[in-house]
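Form predicted alone, single chain, as structure tokens, below.
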Amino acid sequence: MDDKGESDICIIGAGIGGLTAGALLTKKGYEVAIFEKEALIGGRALSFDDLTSFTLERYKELLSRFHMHIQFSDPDLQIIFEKKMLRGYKLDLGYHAIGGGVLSNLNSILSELNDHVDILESYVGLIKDDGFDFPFLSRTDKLKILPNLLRLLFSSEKTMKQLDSVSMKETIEKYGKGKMKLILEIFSRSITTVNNLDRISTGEMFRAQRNLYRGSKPVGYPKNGLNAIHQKLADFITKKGGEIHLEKPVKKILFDGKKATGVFVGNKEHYFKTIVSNILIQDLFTIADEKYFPKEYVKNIKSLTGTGSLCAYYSLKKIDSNLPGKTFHFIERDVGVDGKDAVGMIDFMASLPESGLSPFDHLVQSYIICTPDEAKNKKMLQSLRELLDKNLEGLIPDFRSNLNWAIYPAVWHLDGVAKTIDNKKIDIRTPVENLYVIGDCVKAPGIGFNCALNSAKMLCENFPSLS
């Protein structure tokens, strides 16, 4: 390779995917440099620590770039942050779960790191009409169900790749009878974050909900929320000799024939040996020439679709004892998304004391399934909301009382690509030398959040250890 005064590696974006990575081959001694165009790391899975230190039209004009907007609030969102009702609360972008809690894949890179984050983790209830239960499976459904279920999970390798392209519809005809049905039809939906199940691949749900059977509960949140482990992993990097450079985007990605050889930042070319993009996977022609690229590739990556969620934010000044540290799921039947049945989430981990997210009142997260067109529509939000209200209605019926305010954003890229059968997700090492794409819109075990950490972990097994 030529000698241009390279540095080893850059990675555009300081996701989770992008700091997961830039501490792993710092680790492993390579030179690596991150570019931010944010003020703030985490990407998608931004959480900030206190909303007062942000005016309301940057907050507004921040929501936009992460494509996002908040459609509805109680009391109007000027009135929240005139009065700085938000100070201390700990907030995510949109609402982020960790698939798998203390058994998904984060304490086993952290660990590599010799570093540790503390879990809240929950079992799963069902909302209903006339209240509900949790958990969701009684001992006596997991006496009835679990075999079959079991079975279907643990599937070689063989037998999930020719349920990739299985639809979930399909297997629910199969195997759907009873509570059973009911599993598959919410599960499957809330683990992907799509309702429609024509298009939910059962081999990508099932390998994706593995990890709920080695021992851990299904659902798992960050003690102090999300930005206590992307602040670990940007320590470890910056430690390492590492570089995270905030606010400073990358106009393109430099390229001499078919080799990817450096980025544009600024005024100025910086060269390096290798070049990943940690950015949403449809954005990558705004920043690479779409010429250096197979045609097939680029039309590819141009069809490749999100999934989105109407979520809530509730700061409630009292909620039932039982509540705290339980998390419910809900299904809405013929509601008129795609899909007809939506798919949701009350969770009550924030409402714990030791989340470290809620000052001194109660703060409950919950989010709606729907289409990033959905995400969109105002008048199908409007329905989404009043389904949100609804269900924690049923589990607080008093909660308009004793609300302090309410926020909820609208997301239409929650993940970057949804795992569906429709859309083919693309390799991490792309067609063009020294380029890689990591992140949630590659083809990487889990789903989300967990499909970022594993593309991470993919790309370094790439690189040898220098140390």
Ligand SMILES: Cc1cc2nc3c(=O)[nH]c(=O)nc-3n(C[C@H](O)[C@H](O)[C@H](O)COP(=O)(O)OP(=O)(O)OC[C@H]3O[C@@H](n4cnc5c(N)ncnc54)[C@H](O)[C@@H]3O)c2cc1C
Contents of the next structure:
Amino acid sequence: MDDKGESDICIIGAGIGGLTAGALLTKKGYEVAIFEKEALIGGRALSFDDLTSFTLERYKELLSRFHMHIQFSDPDLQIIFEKKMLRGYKLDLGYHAIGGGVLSNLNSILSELNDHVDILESYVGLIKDDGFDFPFLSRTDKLKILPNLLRLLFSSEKTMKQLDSVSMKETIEKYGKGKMKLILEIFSRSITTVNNLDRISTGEMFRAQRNLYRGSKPVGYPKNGLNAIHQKLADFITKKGGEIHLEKPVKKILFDGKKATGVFVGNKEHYFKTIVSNILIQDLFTIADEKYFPKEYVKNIKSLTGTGSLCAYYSLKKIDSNLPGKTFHFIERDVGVDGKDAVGMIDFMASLPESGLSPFDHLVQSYIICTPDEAKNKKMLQSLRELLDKNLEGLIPDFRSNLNWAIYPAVWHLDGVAKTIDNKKIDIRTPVENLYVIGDCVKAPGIGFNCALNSAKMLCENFPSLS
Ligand SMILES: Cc1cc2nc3c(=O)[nH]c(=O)nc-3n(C[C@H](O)[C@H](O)[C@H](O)COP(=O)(O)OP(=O)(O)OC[C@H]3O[C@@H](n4cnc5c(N)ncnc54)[C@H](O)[C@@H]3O)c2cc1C
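One more: the block was the form predicted alone; return the form predicted together with this ligand.
What follows is the whole complex; the chain from before opens it.
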């Protein structure tokens, strides 16, 4: 703290973006204080080490604060909680697959902190009407397709910028034939969690996808769950003297003219040289008076939309020995969603004993993409559930007779801002002096988790090392 009573940096929110920024800035020698409104860290990537310590009411309440609810379950959720059927399972709020495996952005950031997480990683297969292909691309496909695909993905940044406003539909019409068409149709949807190809930005999709071609397998998930990552970042921050205050919602950002000067938490004002907001960008004006921002900026932020999905977690007594460790895509044609076709994934990485996620039986994670509005529509969710179950049945025909339990979380704020041509994402630096925004809602490479990590890294480039 300096002689004006100001500390260095305040971060609002302990999501993966806030924690990463906190750790990197602490390493550079800054005093960092993080205020988080929840009792747990991790934000939308929050993972539960032991859900049996939660009452059903607390679980439901927490989900609702993250724009989610359990739409279906088998048996009834009340019974699942009463019988403590989730004991020993590590679940996230809803299924996550992190783009890039062992060579992902995550471990490159952790290596700066001399740390590392072990990552499970998988190629992706495709579920078909009569079985499945694993991997999705055969050797011959790879020889035919990969050179063209890589040429597209590794275009210059100038070309990428032009492609930002070109829809995937146009790109597929131009380059997509045979299996190349199928790859572009499926991967662009699964990476962006948007089914409507007219909306998906080719530039955003290619930037995110090339992240996955750095030598590792395309899909990854940390052993012992996402919490293993958050805990490492939080430990680094606190060991170096940083502070993480839980259950401390920031009620207001304080301003002095055109400058952000601090935050109001509890019933106290705290002053900082820099304020970094990690909250959903659409919520910024619930804590910051919009009169301090240009009108166009406010209007744009209010217009930004996120993405949605229906997830399913299945606990199965047994599965075929050829499935653990593998991940599969599926595409369902003309099923009434925005964009007509719906893409989803069924993932058996968590069913490996070394995942540390399902100690007794086999945990299968899955999701199917929909829009935020579709994720609130009961009739739509019912048909999406049927599609998830049908695809699992394609891989495990007798899955129902092996089922311990299943829960289906629906989420209508999965990605903070959909990476589409109609959303105009904002820069990390805001028009207000000393105020920055980070997370998956801002202009940074990658999507979802990776975008949040990269935004934190970009933020830190604005701060010279003090040591
Ligand atoms: C069900 C689900 C599945 C997903 N699947 C994937 C996936 O497969 N792959 C992928 O890459 N991404 C996925 N995502 C998205 C990914 O989780 C997010 O991109 C990432 O976690 C965003 O991190 P963040 O730091 O930007 O923000 P958040 O995680 O939203 O963090 C913001 C934090 O701010 C806190 N906060 C809010 N208001 C205040 C306040 N006033 N004061 C203090 N604190 C406040 C919140 O509690 C939260 O902890 C998924 C998300 C969900 C919900």
